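The data below hold one chain only, encoded as C-alpha cells and taken in the form predicted on its own.
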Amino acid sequence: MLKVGQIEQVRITDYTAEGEGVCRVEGCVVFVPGAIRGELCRIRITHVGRTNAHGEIREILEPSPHRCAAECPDAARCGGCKFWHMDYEAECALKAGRVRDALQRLGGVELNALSILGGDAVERRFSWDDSNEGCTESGSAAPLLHYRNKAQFPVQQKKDRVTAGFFRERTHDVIPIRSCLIQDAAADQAREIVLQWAKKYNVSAYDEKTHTGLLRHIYVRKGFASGQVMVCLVVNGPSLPREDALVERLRWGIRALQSVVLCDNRAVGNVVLSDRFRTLFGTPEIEDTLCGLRFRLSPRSFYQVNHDQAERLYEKAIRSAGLTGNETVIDLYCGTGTITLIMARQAGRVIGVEIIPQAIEDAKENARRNGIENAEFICADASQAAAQLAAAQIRPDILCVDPPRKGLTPEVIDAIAEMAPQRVVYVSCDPATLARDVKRLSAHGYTLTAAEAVDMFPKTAHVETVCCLYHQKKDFISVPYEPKNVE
C-alpha cells in the first residue's frame, strides 16, 4: 500500500483533464504535476486517497524531447498556467487528445482524428491511428503571449503591504507577480499604479475572514482592436479615499485609458462583481471590434479573452451553421450578442438569449450601432427562454449554444428537442460537459457530424471546442453540412 513520502521510479503514460501526468504505482493511479507523457521520473508520493494518489517530481531520468524551460518566473508558485514545461506542439496534442477522449468516453462518439487550431493560427490534425504526430497547415502568426484582454487581480494584505496577483492553486493565498506573460501589459501597469496609490493613501485590502478592508479586486479590460482600456476597482463599500488621485495616476500611466469604474461589492463570497457601478472617469464601458462588428463592453459583459482566436472560433461556428441567408437562428447564452450579431449578417432572423440584464442592454446597443435589424434579444434564463420559444411554436433552423462550464441543463436539452432545429452548433469551454450533452442530444435524434478544438488559452489547461450536431428530420431529406478539415 502506498504511503506519503514513498519514492518511486515511474513512467508517465497519460494526462488528466487538467494536464497532470498520470502513472501507476502498485496498481494505483498517481497524478504528477509538471510531467510529460513518456518521461521516466523519480517521484515522491505526497498524498494517498481512496482511489488515487498524488506525487511530485524529484528527478527526471529520461526527459521528453518536448520538455522546455519555463519562460514565466512565477509559473511554479502561481499555478494558473499548466504548460510552461512543454513545447507548444505537445500542448496542442494534449488538448486535442482531451477533447477526443471526452467525446469518445462520455459522448459515445468515435473519432480517429481531430483538428485543433492553435493560438499561433496553425491548424494541427492529430490521428490516434498512428504515432500521434500532428500534421500542420501554415497560417498567419498569432501571439502565444500577452493574449488575454481581461485580468482580475485579487488584493490581499501581506505583512506590512497590500499586494495583488493570482490565487495559488486550490487556495485563496494571493501570489504577488512581477509580470503575467499571458496578460496584456496594460493589466500589469494598472495593477502597479493601484498598489502604489493604495500604499500612499493607506487603502486597506479586503480580508475574506473578517469581511473588513476596502480593496477586493483590480479588474482590467482592454479592447485589442480599439486599444481602449478600462480599470475597475472592486470595493467593499461605496467609495475609496482620494479617488481623484487614483484617477490622475491612472490617466498619466495608461495612455489608452478610456474608463475608470468603481464596483461596490459588499457581498460575502467569491463572486467578483456586483451590479452596483459608479464611473470615476471617462465612459462606463469601452468598445472593441470583432469580426468586423463594433461591441460595447461594460464590466460584466461576457467577451472572449483572446481576441484573435475568438474571431477564428466564431468563423468556425458560422461555417458549422451552414447559413444561406434565410434561416431562423436562436443563440442561447448570447452574452453581449457577439455570435448572435455575427450570425445575423448571414441569417434571416436571429434571437439571442441571456440572463444578465446589463448584457442584454449591451447586446441591443451593439445591434443598433452596427445597423443590424434582424436580431432580437430576450433577458431570461436559457431553460426558461428555450421553453417559452418552444411553446410559442418558434422553430429555429439552427440553434447555437455557448454555455458556461457546467454545460446545458436537462431542461435546456428538452427544450432544444421540442424546438427540433436541424442543426445545433455547440461552442464549449469544457470537453467533459460537452460530451455529456452530446450524449443527451443523441437520445433526441441528434448526431455529431463535426468537431474541432480551438486553443483559446495557450499555456493554460483550458480548451474550446466547436461541434455541429445534425438532426435528420422525417419530413425532408438533406445532407449534413461539414466544415472543411474537420471530422
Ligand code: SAH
Given for the second form:
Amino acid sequence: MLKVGQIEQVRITDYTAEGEGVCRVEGCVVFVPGAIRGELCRIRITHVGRTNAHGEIREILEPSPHRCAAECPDAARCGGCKFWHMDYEAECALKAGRVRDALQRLGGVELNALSILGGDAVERRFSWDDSNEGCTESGSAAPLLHYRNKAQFPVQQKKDRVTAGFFRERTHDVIPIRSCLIQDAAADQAREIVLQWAKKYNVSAYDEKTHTGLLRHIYVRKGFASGQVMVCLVVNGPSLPREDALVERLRWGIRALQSVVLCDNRAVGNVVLSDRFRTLFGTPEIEDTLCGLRFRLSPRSFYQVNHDQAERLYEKAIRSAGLTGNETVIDLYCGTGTITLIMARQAGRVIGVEIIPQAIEDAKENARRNGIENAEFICADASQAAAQLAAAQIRPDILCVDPPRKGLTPEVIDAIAEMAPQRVVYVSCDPATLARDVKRLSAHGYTLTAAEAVDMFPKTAHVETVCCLYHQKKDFISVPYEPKNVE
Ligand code: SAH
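Mind pulling up the form predicted together with this ligand next to the form predicted on its own we just looked at?
Below is the whole assembly, all chains and molecules, this chain first.
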C-alpha cells in the first residue's frame, strides 16, 4: 500500500486527459504533473486515493529530449497553461494521442494514426508510438503565443490592494499576473488601467464569501482581424464610481478601443456574465472578420478564442461537409452563426440553432451584414429544436454540431437519426464526449470517415477535433421509400 511521503523511482509511460504524466508504483496508477512520457523521475507521493495516487517530481534522472524551460514566469502558480515544460512537438503528440485514444477506447473506432494541425500552421501526423509520420506546412507560421482574443480576469482584494489575474488551480485564490504570454497585449493593458483607476478612486473588489464589494471581473475581447477592443467590467451593482474617468483612461491607453460596457451581475455564484449590460463608451459590441465574413460580437456571444486556428478549423469542417451549392444544412450550437454563414455561401439553405438570445441576434445581424439570404436562425435548446425540426419533416443533407464539452444529448442523437442526414460534421472541444457520441451515432448507421485534431489552445490542455460521419445506407436509397401496410 502506497503512503504519502514515499519516494519512488519511476518511468513515465502515459498521460492523463489533462496532460499529467502517468506511471505505476506497486500496481497503483500515479499521476505526476509536469512529467513527460519516457522520463525517469524520482517522485514523492503526495496523495493516495482509493483507485490512484498523486506524486510530485523530486528529481528528473533521465529528462526527455522534449523537455524545455518555462518561458512564463507565472507558469508554476497559474493553473491556466499546462505545457510550458515540453516543446511543441511533444505537446502536439500528446494532444493527437488523446483524441486517438478516446476515439479508439470510447468510440470503438480503429485509427492507426491521427493528424493534428498545430497553432504554428504545421500539420503533424502521429502514429501509436507517438512517432511523427510527417509534417505538412499548410500556411504561414502562426504564433504560438499571444493567440487568445478573450481574457476574463477575476478581481480580488489582496491585503491593501485590488488585484486581478487568474485563479490558482482548483482554488478561488487569484494570482495577480504581470503579463500573460498567451493573451493579446490589449488584455494586460486593460487590466492594468482598470486596476490603477480602481486604486485611485477606491473602487472595491467583489468578495464572493460575503457577496460585498463592486468589481467582479475584467473581461477583454479583441477582434484580431479588425483590431477592435471591447472592455467589459462585471460589477456587483448597477454602476461604478467615476465611470467617466475610467473611460477616459481606457481611451487614452488603448488605441483601438471600440467599446466599454458594464455588466450588472449581482447574482451569487460562479457565472461571470448576467444579461444586463450598459454601454459606457462606443458601441455595445465589436466586429471581426473570419473566413472572409464580418461578424458582430456581443459580450455574451461565443466566439472562438484563437482567430487564425478558428479559420482553419472551419475550413476543415466545411471541406468535410462536401457542399456543392444545393444542400440543406442544419448547424446546431451555432453561436453567432460563424459556421452557419460560412456554409451558407456554398449551400442551398442553412438553419442555425443556438440557446443564447444575444448570440442569435448577432447571428441574424451577421447574415444581414454579409448579404446572406439563405440562412435562418432559431433561438432554442438544441435538443428541443432538433426534435421539432425532425417532426416538421426537415431532412437536411448535412448536419453540423459544435456542442459545449458535455457533447450531444440522447435527444439530439435520436433527432439526427430521424432526420437521417447523409453527413454529420462534428466539431468538438472534448475528445471523450465526442467519442461517446461517435459510438451512439454508429448505432444509427453512421461511420466515422475522417477525424482530425486542431490545436486551438497551445500550452493548455484543451484540444479541438473535427470529424465527419457518413451514413452509408443513404447512398442506396435511390427510389422513394414506399411504406408497406398503408391502408
Ligand atoms: N459554432 C459556434 C459556437 C460553438 S460553442 C462557433 O464556432 O462560433 C457552443 C455554442 O453552443 C455556444 O454558443 C453556446 O451558447 C451554445 N449552447 C450551449 N448549450 C446549448 C443548448 N443546449 N442548445 C443550443 N445551444 C447551446
